[in-house]
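Here you get one chain, nothing else, as structure tokens; it is the form predicted on its own.
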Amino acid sequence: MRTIAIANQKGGVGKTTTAVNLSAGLAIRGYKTLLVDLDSQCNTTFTYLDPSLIKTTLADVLVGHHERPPLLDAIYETHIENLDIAPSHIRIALLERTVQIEEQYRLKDSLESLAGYEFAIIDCPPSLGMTLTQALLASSSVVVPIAAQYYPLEGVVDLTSTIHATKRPNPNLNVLGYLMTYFDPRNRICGEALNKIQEMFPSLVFETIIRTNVKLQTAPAFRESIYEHAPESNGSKDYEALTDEVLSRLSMNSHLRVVREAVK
């Protein structure tokens, strides 16, 4: 199984939409998809799953030392062919008390114990902390989306700095890539942005730019990824196409091995 993290200390920069939109992506091509809520914001976990529903959460999997669940029973299906989640809760903040080395290698563990995805897709807090290591210690690629903003680069550094620190007990760890989102062409604000990240990053950055859309914003109240809520808008055709250079990246298979129908 693949593990990409999909991290950056600053919030609002697209973490979560890209987290759910490329797991969909990647289910949608025929990929068996694990989608790993770790924000306690739990805004991934509602783009998909009814609260109501949802009886056991990847808190019970990893926060405590008593009777905790295995991941297994933490999963749910979405009504994604392929796709399935790891809901957060609240108390996943909890993890910035971890302490002990072997808590530290629980997210890790408990995906090592699935069998049968190919991917999982981690969605991780918008801060630097145990739960982002534990996120980077499982996982074999990092995906970085940095907002086509005037300080782009705020927190990557930092960040950058954290997942050389991981590659030590993680030594498989790379950055896949870093990826300019909330991109308008119109503004040049979002050209100098993406002209930075280019001058830092220049063999790291995406060739996808993902571009403002604001359908993008409105299919998580509609519990859909974009390629249901609005297949023909840019925020589809820019997720499709990051999907596609993420598989190319990784040398697999980007052709479509499902029919489209499998979005439900």
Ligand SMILES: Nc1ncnc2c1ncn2[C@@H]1O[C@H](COP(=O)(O)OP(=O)(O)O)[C@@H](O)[C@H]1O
The other form holds:
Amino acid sequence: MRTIAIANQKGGVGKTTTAVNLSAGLAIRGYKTLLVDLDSQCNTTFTYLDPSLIKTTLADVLVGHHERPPLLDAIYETHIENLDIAPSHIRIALLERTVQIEEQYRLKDSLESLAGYEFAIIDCPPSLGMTLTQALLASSSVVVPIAAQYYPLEGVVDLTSTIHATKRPNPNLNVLGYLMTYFDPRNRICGEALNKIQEMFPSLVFETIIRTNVKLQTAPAFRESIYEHAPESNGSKDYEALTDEVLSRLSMNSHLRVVREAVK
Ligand SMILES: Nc1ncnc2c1ncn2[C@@H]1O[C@H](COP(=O)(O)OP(=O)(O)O)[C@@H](O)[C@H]1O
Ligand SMILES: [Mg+2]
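In place of the form predicted on its own, output the structure of the form predicted together with the named molecule.
Time for the whole complex; same chain goes first.
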């Protein structure tokens, strides 16, 4: 299984939107995918699940010293074929109190106990704390969404240092790419932010750019991915292109869906 953390300690940069739509894109292409919500705000969880149906969450699996259920108990099917989700809960915030090394590997161990998934996509909370550490210890790749509306780049340097520091206990960890989000081609600041980030991380900035698109905001209210909510929208096209670029960066096939359609 390849585990990709979607991380940036800044809030509102498109982490959840990217986790929700990248995971759906992979699932639609035929990859069995688990979406893991580590944010206590539960935005990813409520995009795909009705809260009244959730019994066991990742907080039960990861938090506390008492007997904890296995991750399998906290996995729910979504309406999208090949896409399952491990929901969050407000108590997941207690992961920030993690001190013992054993506890920091709980997510990694839980994910490794699963069989059958080709991808796990982790939606990280907006902080540089222990929850992010736990996600990075469990991951092989990181996607860093960066909003192009202003100059949020100092934070990206701190995040990159944290990722490098985590390579000591997890040498497999790499930045898969920095992703420009909220891009408005008419806004000069957006172009400047893109140039700056390309200077800072040559070859690591995704060619795909996520444009500002209101359909990306409305889709979660309908409990839909962007591909169902507005298939012709820029948001749908951009996240589709991102899915293909992620697969290509991982040297994986992005044409499974086409093959399946041809078989039908
Ligand atoms: N490209 C975009 N265009 C327009 N709105 C967006 C875009 N990406 C995200 N949003 C909206 O901005 C808000 C914050 O995005 P979100 O993905 O939740 O960020 P984060 O998880 O980093 O806090 C949400 O309301 C989301 O729907
Ligand atoms: Mg979020």
